[in-house]
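Listed next as C-alpha cells is one chain, alone, in the form predicted alone.
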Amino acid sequence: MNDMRLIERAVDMDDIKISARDVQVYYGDNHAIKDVNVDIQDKTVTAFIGPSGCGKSTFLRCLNRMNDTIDICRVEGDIHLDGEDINDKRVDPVQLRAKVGMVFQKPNPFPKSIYDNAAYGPKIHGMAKNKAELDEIVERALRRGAIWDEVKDRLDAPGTGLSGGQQQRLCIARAVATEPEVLLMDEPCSALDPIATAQVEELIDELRQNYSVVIVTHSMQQAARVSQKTAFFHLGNLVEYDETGKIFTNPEDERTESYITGRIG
C-alpha cells in the first residue's frame, strides 16, 4: 500500500502548481502559522477549512504576498509557484498578483463602469495594443465570470450598481482578466444569498478547467460541493490535507473528525 501511495505521489508531482515548505507567519510576537507544508495541484479546487482564527486566510494571503502589505507581518519558509520562489527579492509582487489573482470576502468592485472594472488589470499590465483588443479581453473575462449575458448591454453602467452576486462575479471576472494561473478566493460567498452562492459555486467548478483555485470557506458543505482537495487548519497548524471525500468521510486525525462532526469550531 505504501508503495502505491509513493507511486501516486510521484505521478501527482507533475501537477503541482504551488509548493509550500516549512511556512511560518508571525504577527509581531504572535506565531499565527506553524510549519505548514502543502502541495497545491493545478486545475483543481483546493478548499481550506477550519474554525475562525485558525490561520486559513493568513496562509492564503501568503500565496500572493498580500501579507507584505501588513507592517507587523513576517513570513518565513519556502513557497514556489511553478518552481519559482515567490519571495525572492527579484520577484515583483505586482506581477505575482497578476499571476495569482484574488477574490475577497465582500464584493469590492471599483467605483468605475462594468467595462472599466474588467479592463483595469489588462490596462495596467499593457495586455492590449488597442481598443479592439481590450474589448476582446473584457468580453472574455466577463464570459469567464459568467456575467457577460447579464451586463453586455450596459457595460458603461457602474459596477457598484449590480446585485451582490453579480458584483462578486464581476470581481471574479476582474481577477481572471489578467490571465492568472491561480485564483485565490477568501470566503467569496459569505456575503451572498443562497441563489448567488449557487451561481458562484457553479462558476468555481467551471474555472478549474483553466486555473488552480484555492478557496477559504467557513462552510464545510461548500468545501464538500466545490473542492477536490481539502486542507484542515487548526490553531495555526495544517492538521490534515487529502482528497475532499476522504477528509469528510474518513479523516485520519481526531481533530479533523471533531471539526467535521461539530465537536470543535
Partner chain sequence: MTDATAHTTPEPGSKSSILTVDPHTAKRHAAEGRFKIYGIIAICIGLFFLAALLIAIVSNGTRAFTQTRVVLEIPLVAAEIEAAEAYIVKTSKYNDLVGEALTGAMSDAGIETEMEPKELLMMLSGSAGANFRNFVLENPDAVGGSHQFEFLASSRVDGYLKGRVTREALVDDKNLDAAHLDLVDQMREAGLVERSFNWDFIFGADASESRPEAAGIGVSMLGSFFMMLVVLAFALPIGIAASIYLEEFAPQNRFTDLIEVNIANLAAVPSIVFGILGLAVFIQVMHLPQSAPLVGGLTLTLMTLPTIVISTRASLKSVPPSIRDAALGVGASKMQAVFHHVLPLAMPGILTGTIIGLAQALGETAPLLLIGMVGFIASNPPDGLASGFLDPNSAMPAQIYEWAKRADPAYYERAWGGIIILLLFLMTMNIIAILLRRKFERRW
Contents of the next structure:
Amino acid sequence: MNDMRLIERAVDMDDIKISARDVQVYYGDNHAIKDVNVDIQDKTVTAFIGPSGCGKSTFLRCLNRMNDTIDICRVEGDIHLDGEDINDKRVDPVQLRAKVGMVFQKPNPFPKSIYDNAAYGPKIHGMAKNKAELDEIVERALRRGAIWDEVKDRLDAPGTGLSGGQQQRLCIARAVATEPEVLLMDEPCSALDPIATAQVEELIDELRQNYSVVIVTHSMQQAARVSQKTAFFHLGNLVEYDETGKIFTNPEDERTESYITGRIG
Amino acid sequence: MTDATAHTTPEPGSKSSILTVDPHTAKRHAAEGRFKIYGIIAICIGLFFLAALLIAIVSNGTRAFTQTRVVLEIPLVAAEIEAAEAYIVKTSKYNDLVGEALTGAMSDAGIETEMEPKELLMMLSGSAGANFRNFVLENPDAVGGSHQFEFLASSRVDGYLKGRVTREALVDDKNLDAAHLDLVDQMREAGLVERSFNWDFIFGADASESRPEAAGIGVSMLGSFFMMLVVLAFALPIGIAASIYLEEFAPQNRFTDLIEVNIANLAAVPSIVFGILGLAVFIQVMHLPQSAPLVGGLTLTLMTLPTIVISTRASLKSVPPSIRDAALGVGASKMQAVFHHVLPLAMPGILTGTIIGLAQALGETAPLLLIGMVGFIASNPPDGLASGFLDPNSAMPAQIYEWAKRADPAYYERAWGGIIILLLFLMTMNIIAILLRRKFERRW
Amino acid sequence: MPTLWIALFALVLSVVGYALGRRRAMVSADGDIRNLHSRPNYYGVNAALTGLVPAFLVLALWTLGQPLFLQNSVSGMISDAQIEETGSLGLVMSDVRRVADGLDQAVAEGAMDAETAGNVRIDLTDVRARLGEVGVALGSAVSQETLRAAQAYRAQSSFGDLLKTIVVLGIALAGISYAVMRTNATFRARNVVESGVRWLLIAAASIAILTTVGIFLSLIFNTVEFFRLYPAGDFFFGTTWQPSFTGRGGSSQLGVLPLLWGTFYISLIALAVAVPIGLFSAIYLSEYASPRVRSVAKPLLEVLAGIPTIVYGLFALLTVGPLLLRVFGDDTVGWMQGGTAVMTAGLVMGIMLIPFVSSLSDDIINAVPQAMRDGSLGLGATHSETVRQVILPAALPGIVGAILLAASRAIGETMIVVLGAGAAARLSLNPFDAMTTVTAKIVSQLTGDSDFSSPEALVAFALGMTLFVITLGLNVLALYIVRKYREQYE
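Same protein, different form: I have the form predicted alone, so give me the form predicted together with the partner chain.
Now the full complex is given, and it begins with the chain already shown.
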C-alpha cells in the first residue's frame, strides 16, 4: 500500500477541470463569497483552507450547485466544468451532481444496508443492467472506499451501525460508486479520530489517480499532507491560490502567512 | 487490495455534456414531475373536501336563519275569548279563532278556496293558538281592539318558500297538500306571508318534534356556556398547576414518568370513554343530576386537561432558564421565581392553549350523549346561576345531534343552521387565540 | 346544594383566617415587616390554607363515600326475595333512591310534612300516587320493603349530611386556629406555604393518574357486573348482536364480533382515504411547497382538524350518504340500499383524519436530518428519489406511529359512525352495507338509560372496556415508536 503514496505529484497539471470566475454568493443580504477566481486541475487534490466562516464550504457547494437547495442562497459569476457553464439554464443539476460528487462533513449514511448505500447512486443513475453488474459496481466502490474488507461479510447490515470512520469511508465509497469526475469533500475528517483520518487521507491520495478531488479542511497539516494545490480563503475572499508547497513555505500574502503561523484563525 | 484497486479502475464515465439531458435523466425528471403532481393532487383533494364541507354547511344552513310568517290581523272579541277560556282544551278554541281570521283575511285578499278553516290552519305552526292565547293573557287591556299577529308558518310552507319542499313531495304528506301551496303563492302576492330574519332560531328554545319551525338553539347555547364556565374554572387552574409541577419541580423519577405517560395517553383516549367515565363517576357514584351542564362540564374538563397541560408545558418551557436564574440570583425562592416571573411570561401562551382546548370541548358531542344531554326538549332558559349549572339542559352540539336524529328535512335545516352558529363560536375563539399569540409572541 | 354551601362557608372561614393570621404576624412583629421571617401575606395564606385544604379534602371524600356507605347499610334491609323479584340488587337500590328522592321533593314542595315522610306506610297511603303528584314518576307500585329502605336511606343520608357539615367546618376552624396560634414573627411561614403549594401542585398533576384510574375502575366494575349476567365467551366470540329491548336478559344476543368488524372496516376505509392524501400533502408541503403556498395550504388543511365531529357526522348523513346513494344505489349498480353505510362513514372519517396524518407526518419528515437530503442530492438524486428512497425509509417508523395514532382515532370516533354508518350490526364484506361499530353501540345502549343493571345497558361498559384496551394498546405502541424515532435523530 505504501507504494501508492509515492506516486509523483505532478500528473496532468495543466488539465483544467473546473474554472470559476468572479463568483459571488449571497445568503439573503449577506455577501458570503466575493470575487472568487480559481482553476481546479484534473487528477489533482486541491485543498481549501481558512478560518471558520470564511466561505470555503459555501464555495465548495457552488461547484455542484448544492446551494440550489438553500432557498435564500444566490450565486453569481461563471463556473465552468470542462468548459461548460454549470449555471446554464440548460444544465440539469441532477446530471451535474452525478459528475461532481460530494462527501459531507458529518458521515451521513442512509438508514439502509451497507450494500444499498453503495448501490444507491448507481441505481438511480441506471448504471447497472442487472444485479450481477450492480454487485460488481458495489464491490468496486467499497474496495475503492477502502472498506470492503471490513464489511464484505455483512453487506446487509445497516450502514448506520458502522463506526464513524467506517461510515465516512462508506460515504466516500457511495460517492465514488457513481463514477464522478470530480469529488468534493467538505471537511471529511472533522468528525473522525486520528486513525480513521489517516485511513481517509490515504484514500484521498488513491482517488487522485482518477478524479479531481477538492477538499475543504480545517487542518493545515491535512492540507499539506494530501493536496497538491491549496487555496486560502479569508472573510469570503480567495486570498491566495498556489502549489501547496509554496503556500506553506513561502506565502505571498501576509494574511496567509498569519494564518499558517497561527496568528489568525 | 492494491491489485483490486489498480485493476478495476475504470475510465471515468464517458465525457457527456452536462448541457444536454440524456434520456435516462429525462425519464427520471418525468417521474419527479409526476411525484410532485401527486402531492399537488393530494392537497387539492384535501382543500376540495374542505370547500365541499363549507359549501354544504353554508348552502344548507343559511336557510335556517330566515323564517316564513303569516301576518294576520285578529279582532280580540271579549266574548269569544271568554268562551275559549271556558273550554277545557283552551288552545284548540283559540286555534279555531285563528282559523276564522285566516279564512277572513284570505277572502278579503280575494283568494278563493273551498277549504275549511281547520285545513287552512295546517299552513300555520301548531303553536298559533297558544301564541294567540299568550298574547291575550299578557295584554288583557288589548281585548276589545284588534292586534296584528305574525304567526309562524308551518315547516312545510316555510320549506316551500325556501325551495326545500316541492308539490311532488307532498303527495304522501298528511301535514300539507299541494293545494295549500297554490294558496301560499296567492297569499304571498297578497302580502299575507312574509319572510324575515329568524331571531327565534338564535335565541329560542327547542320545540317538539312536530314543530320544527319553532325550534331554536338559544337554550342549548346557554347550556354550552355554563359547561364552558365549568371547564374554565376547573381545567385552567388544575392544568396550570399540573404543568408547573411537571415542568418546574418534578424530579426525574418513576412517579413523574407515570404522570407523563398518563397525560400522553389520555390525550389520545377516545372522547366517548370520557363519557363513560363521567356517567360512572359523576352520575352512578356521586349522584350528580343527569343532563346537568355541571356534569357535562366536569366530564369535558377531564377530557380537555391533557390538551391544556401539553400546551401549558410548552409555553413554560419556552421561557428561558436565564429568567429563573435571575430571580433565584436575587434571593427569590424557587416557588417565587416561578409564580412571579416564569408564569406571567408564559401566560399568553397558556391562554392561547386554553382557548384552543375550550374550543375543542365546545364542539365535543359524544361524551354528552352518555351523560344524558340529549333526548329531551330544553324548553326553558335556566333562571339563575344554580339552575344554569344543575338543571337539565342540552348543549349546542348535542342539540344539533338531536335535530339530525329527528329525520325531518326541516330539522336538518335547523341542524345545519346550528352548525353555522357553532362554527362561528369556534372561529371566534380560534381567532382570539391566534391574535393573542401574535400580540404576545416573544422571541428570546 | 348543601355541599356547595359547606364549601362556600369553609371558603369564608379561610378568608377570615387569612386576615387573622396576617394581623397576628404584624402584631408580633410590632408592625414592622422587617422583623418578620416572611412577608406578611404568607402568614395569612398559611392560616387560610391550613384550614381550607384538609376541609375540602374531607368534604370531597365524604361526598364521594357517603352514597357508597349508605348503599351498603341500606341494602342489608332488602330481602333476597325482593331482589329475586326485581331482577337485581342494583334495580332495587335505584328504586329505593328514587323513592327517597321523591319523599325529599314531596317534603320540599309541601305535599307531605317531614314527619309523614319519615313514617308513611304503604298500607295507609298510596305512595306512588302521592309522589306522582309532585312529579316523581315510579315505574311500579312501591313495596313496603322498598319504602322502609327508602325512609332509612333518607334518615341516614340527612344525618350524614349534618355530620358532614359539622366535621368539615370543624376541621376548617381547627386548622385555621392551629395556624393562627403558631403564627409569630420567627415562624417560617413562606417555607410552610411553599411546601403546601408544592403538594397542591403534585395533587393537580396526579389528576392525570386519577383520571386513568377512574376510567379503568368505572369500566372494570361494570364490566365484571356484565360478565356475571352474560357469559364472557358469548360476548367475545358471539357473531350476533341482537339486544332485546324488553330488558331483563335471556333473549339478548350480545356478540361483539360484528361490532368489531364494523369498526375495523370503517377505520380501514378511513385510513385508505386519509393516509395517501395526508402523506402526499405532508411530503409536498414539507419538501416542495414554497413558503407562501405552505403558509396558506397548511392552516387551511388544519381547519379540517378543528371542525367538530358532529359536523362531519351531519355531512356524512345528509350530504355524502345521499350522494353515494345516487352513484351506487338502486338506480345505477344497486350496491347500496341506504345512505348510511360503511363507505359513507369511512369516507367522511378519512376526510377528518387527513390533517391528523398530514401534520404528524410533516413533523416527522422535518425531523429527518438535512444531512440525509444533502447526501442523496449530492449523489445526483432527484428530489423525488431522495424523498422516496431516503427520507421516507428514514421516516418510516415515525410515519407508522402516526398512522397507528390515526387508526386509534378512527376506532374511537363516535359521532360520524353514529350518524353515518347505520345501526344494523352485521358481518358483511360489502362496503356499501350499513354496519355499526363499538362506539355507536355504546351510545345507543347507554343513551337515555339511568339504570345500569340490565345486561343490555351494562354491555356498553364491556364495549367501552374493549375500545379502551384496543385504543390504549395502539396509543402506547404508537407513542413508543414515535419516541424511539425521535431519539434516533436527536
